[in-house]
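Have a look below at one chain only, the form predicted on its own, in structure tokens format.
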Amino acid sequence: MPITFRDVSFTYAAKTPFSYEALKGINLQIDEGDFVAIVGRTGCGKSTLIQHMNALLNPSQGCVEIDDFHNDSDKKKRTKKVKPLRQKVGMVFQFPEYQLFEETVEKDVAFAPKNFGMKPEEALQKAHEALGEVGLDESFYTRSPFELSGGEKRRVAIAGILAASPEFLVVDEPTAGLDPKGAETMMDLFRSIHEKGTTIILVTHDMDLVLKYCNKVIVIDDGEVAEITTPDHLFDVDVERYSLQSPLLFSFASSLLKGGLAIERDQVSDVPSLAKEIARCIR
């Protein structure tokens, strides 16, 4: 069950003097099992694009198809009930901890599964499982989410999405505001979720994350799909035209290759894999 965009365009404030076309004829497919990055300069349309995936926005033209759900520009063709879609496609916004509101952690995390029709005891069980998945044990269950650290709040908010068992998880700049160690821990969490079968769609400006975690990259430029490629291929071409910067690790590996060390650059995604390639060449 892929997410498929068919000729999707979207205009803000249509038919007014302030109208702005944010998406222009988007055609793309995100397959189950992908860990895909959506990248591009600020204001290129990334956030607008992902909000079409669970019908927070409806297309001005075209259609987004997810299984038997149609987010269509034609209201007559549009699937009316969005709740099943929003259970299928979970959205983690840039600062998800701002969405916390319940008096205890377990109640906050149980809210989504209850909203999607689970009985209270089932929802609570799902909440406990999701909290364990994000690394928060039973000592957090009855604590107030507002008394937690910033990183813990973000984990609780993510657990609230996971408790609904989404098939696709869309994460918008999930490392914003985190220190390097916190960012690495957060991304390792998403990698673990991906390895358990959830498709991850990552919106980010951090190309080091793209290189380390993603298998596919969708480049958006001025509301259009400019590239659909792999991280290795993207960083091997002129990325500056999209206001992207090659990851430091990739640039270093490229310098080694140009200097005569015959590393296989497509095997390099982090420091350990680079060290392994260097050792292989030396041997």
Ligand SMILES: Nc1ncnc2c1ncn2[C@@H]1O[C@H](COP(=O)(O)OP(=O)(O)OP(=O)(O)O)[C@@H](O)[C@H]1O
Contents of the next structure:
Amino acid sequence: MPITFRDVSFTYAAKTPFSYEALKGINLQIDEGDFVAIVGRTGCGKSTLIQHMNALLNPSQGCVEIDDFHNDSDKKKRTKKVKPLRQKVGMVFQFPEYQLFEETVEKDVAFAPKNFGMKPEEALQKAHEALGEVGLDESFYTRSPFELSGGEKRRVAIAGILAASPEFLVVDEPTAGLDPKGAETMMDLFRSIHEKGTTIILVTHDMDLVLKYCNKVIVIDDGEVAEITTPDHLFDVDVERYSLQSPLLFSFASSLLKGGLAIERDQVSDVPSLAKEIARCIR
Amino acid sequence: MKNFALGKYVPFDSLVHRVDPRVKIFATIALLVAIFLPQETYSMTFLVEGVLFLLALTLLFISHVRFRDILLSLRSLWFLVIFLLVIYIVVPKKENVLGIAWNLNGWIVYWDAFAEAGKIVLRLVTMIMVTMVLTATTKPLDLTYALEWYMTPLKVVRFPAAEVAMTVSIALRFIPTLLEDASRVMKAQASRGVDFEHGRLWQKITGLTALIIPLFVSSFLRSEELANAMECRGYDPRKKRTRYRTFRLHVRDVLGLLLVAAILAGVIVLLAMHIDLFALWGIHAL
Ligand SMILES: Nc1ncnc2c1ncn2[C@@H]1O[C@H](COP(=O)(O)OP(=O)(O)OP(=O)(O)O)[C@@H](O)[C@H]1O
Ligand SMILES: [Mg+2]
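Now that the form predicted on its own has been shown, please provide the structure of the form predicted in complex with this ligand.
Zooming out: every chain and molecule, the one shown earlier first.
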């Protein structure tokens, strides 16, 4: 079941001197099985947009449909029960490490599944699975979440969402502040979750990640949808306009192409795949 | 959570906004004194209070405070009105001058009960409105600087005026940040299935710990960072500081001071000389 935005507008602090229209007439659809990137300059409304996907924000105008859940600007048309939706659409915030509060890591991770109605033992079981998925072993189970490193905290927080087995996983800049290796591990984690059938919605400023992992890109500019395209077409349009920068890899591949090497650019997503393409052409 | 009607700054560039914050603090205190000075008769009380009420209302109007916000901040007074009425009806005063409102089988209620309750309510309403003028038209930071100015003489007795002002202004500065943090953590926990509105009591309590603990953690982190940042920039509480904001009195400030002083003086004169304006006009009022 897709997530569909129909003419969604959102205004912060409506009817006050501080009112600010963060989203203006958004129309888009995210299909099941997608690995979507949402990109755009700082303050363009990405975080505001994704919070409509699990009804943390309600549109000022228009409607967001997720399965049979209607997040409508009209209160009467809005679906009342939000809990099933929040289980279905898991949301990992920017710097999720600030939401940890339990005494032990396993308890914190089991918090969400318990809230969504799982029995305590079952939730703990889920928590252990999720911790395994994010690469934290048994030695972490009974440690306090506050004594972990920043990267580990973030993995615990992500496990805390994964443990509720969402169908959609929305992540807001998960790699911000991580070292390159850590960022890659994190992204590989999302890829493996994606391969198990979860739809991933990724907000990021890192175009290399978009090129490497995503099959669809939504460019937001000043609260409006500027482009919906695929990563290998994105950098053909003038992305600097949106304060985005083509990945070096992509520019390199484009130059090769221009120089007469018949590589297939949509096959290029990272360094190994580029090397493979070059090897194929010069063979 | 962000709707404090009382004490909310209303960004606008009105005449009242431009008045020096020190003058506004003084004027507020002077008006509060005028409001709470007792007059001798009911008619004089209501006359004086009525004039002050109208003055406060005019000032709020000039300051562009929305009528809805005024009503919102007065909303909680309803309870008090009823409470006061009950008290004055059940425990009547010894001397009643306004006559009997009703007499039910020996249960006598005088009009005085209503007048007394009305007097107090009118005073409270005016008081709230006067303080609202101050908070709605003065940025919290300006308020603390003005307070610091008033506390400066206390430095003689080693009172840390500058530090107190700095602490207060930091605390004020971080209220919105704290609210923002709270709403961010609430959203994160709502995504993890916490229902802050519905749900059973026990769930609400765990929901609350899930909110408060992260808030504490981030506040401590933040205060530590702030302290470090201040030290890195050479903040030393014992040093004398120059300031970016300098206060200078303008004509409007002086006029404002004179107006308020005249009002206070007038009220005091009425009281001290036992003047009953109604009697002067030849009206016999109680
Ligand atoms: N609680 C709020 N109240 C008022 N305005 C807000 C609020 N939150 C965000 N905004 C404004 O809405 C706009 C969009 O904010 P949003 O957080 O969605 O941006 P973003 O695209 O996620 O940016 P970033 O890349 O920095 O995370 C910004 O201009 C911001 O100033
Ligand atoms: Mg954001």
